[in-house]
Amino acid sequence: MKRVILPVVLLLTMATAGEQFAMSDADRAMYKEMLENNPADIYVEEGGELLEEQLGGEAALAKFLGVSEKELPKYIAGFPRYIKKLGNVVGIDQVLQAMQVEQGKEKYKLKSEKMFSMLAYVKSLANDEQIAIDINADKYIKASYDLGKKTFETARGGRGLSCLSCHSKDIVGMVLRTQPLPDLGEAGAGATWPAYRMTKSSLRTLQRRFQGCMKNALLKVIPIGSKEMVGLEVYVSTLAQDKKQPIAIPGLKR
């Protein structure tokens, strides 16, 4: 295991998390305009015409949660949370499809634009609230927050990298691949995603962001909606929930 972590460790050193390594000055500028004009503002209204057209809008979404709509921000602040009919904790993109599939309409693949889509603008519903998941109040949310952390921190591959390796409390600040590694509870991850990806130029989730990460680091990806991808978005959602950062929908990343 040393000489796996080892090297990682050194190359990161290798930088200080000065903001001059995070983005160029043509970058920079493109983020600031970008924090006026949000691109992905588009692909939310675009989300909340789909849940209109095909699920009935919002009355519906809170009648399948079994909630009023003015209960609606708050609820959705909770997720992923345990939803009875449905016998698991789910993301709330879960819930859309399960409508989909009661109403007898296309199901909408969890990976898919038009999915990330409407779980943006059902998320953004909740914009200003802090996240409100209690880990407490079942079996189900406790089992899958301790299965989220051990997915964080669990390391695996040839590697031998975990989501901790990068997102401990002795790596955050350091530089890699020209980003500083951020601690995900003061960045509010579990709190701004959906997000525009600059780099990517689209919509993404925070499950898909996982993806990515896997990805990068040789990881085998687990598939969104797992067990285990929603586990880490309610373990990942919780440290913005003890920073108290407010749900912002959609963010902005690099």
Contents of the next structure:
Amino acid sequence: MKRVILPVVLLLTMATAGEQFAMSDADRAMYKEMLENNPADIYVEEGGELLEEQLGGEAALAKFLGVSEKELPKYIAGFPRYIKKLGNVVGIDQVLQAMQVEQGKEKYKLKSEKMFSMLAYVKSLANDEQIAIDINADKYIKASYDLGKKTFETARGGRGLSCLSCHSKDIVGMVLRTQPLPDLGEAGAGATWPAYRMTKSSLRTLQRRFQGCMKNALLKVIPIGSKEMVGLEVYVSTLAQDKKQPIAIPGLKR
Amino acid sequence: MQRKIKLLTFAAMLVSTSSLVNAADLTKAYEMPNASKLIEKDLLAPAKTYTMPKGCISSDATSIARGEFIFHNLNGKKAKQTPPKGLARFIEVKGKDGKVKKKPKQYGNCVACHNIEGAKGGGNIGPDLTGYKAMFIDTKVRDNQFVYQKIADPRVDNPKTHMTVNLTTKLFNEQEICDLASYVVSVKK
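What's the form predicted together with the partner chain like, now that we've got the form predicted alone?
Every chain and every other molecule in the complex is listed next, the one we just looked at coming first.
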């Protein structure tokens, strides 16, 4: 596994945030410690073993995707993407499910811990690459991006909020109950999940993180793997792509 | 020998046809649940104008206390103190199976975005509401009806507002909006 170097900017913002913010000094000390020793490393490693035992490792994955092993990291950096034999724009996790089925194995649920681990491992193969989603590659990815953007901007739920209510350019850095609002592009959200979430003491994926925001803001939580969720992942990933944030898995989050 | 080759070719054919079937099947081999209905039912209704009901904003201490509690807390499960008279921690909702379930009552969590007297960890996405009466009501910059409308549905004067919608979404009822407004315009210590 390639080691990840977390963006210095992120460290700085977390390390300099004052009293009013959600991270205490003790938390920050722990955060620094974890940077050198991300607790999620073991999940990523476990994911690598699962991929090997279950599916035949990177070689099998490359073959399934129709690329060489050498091309694999760059190709992975382009997910979610349209995979013809799956008939949809899909995430890496859905590709892994299809491989399991093709090999006559029982597929892991998208929301299972094992799938989170395997997904984290596969995405970590692309560490240090830039996200490379070409939204003009075909009409499917374009549609997925459009759906994601629309989902991001759609107000709903008990408080009438959309993702954009809290993640628009004009309020980045403002404080929502002790939490500074991140710029999802600068924060490299699309490039740093799966990540270890300190407040949840577990490995979480990007789509799982979306669900967290939905739950907190009283938007109906939509299921992982739905077209809207994949679209959101495409959209949010392109924000990190625009800011040239390199892939760095596993991330480390408050 | 012949037989063996025949068998082998037969086996090979089987394998290749079964992988053909699989290849076709792969479009259904992974989870892709449908979320569009969930979203459809959850959509926010268009902006709505409201007229404050009679006697809405009052100096009644229990109304102000409820408003204060809703303002500073997220929901009935997270609230540390016991809610004041007339405000519940939990509400009962009928599930799809017809069974009645207890759910934490959602409050306003207004403090997430607004500072105000006594706020703990107040946010700054919305304007500071400290000294609101002296600053806005007494100076006639705002009136009670404006405050009521802003809390009920803030979109009428700002379609792109970052603020939550509280009455049009039915998260609160009229009385609760009045409680909140009464608290905002009250004189605080």
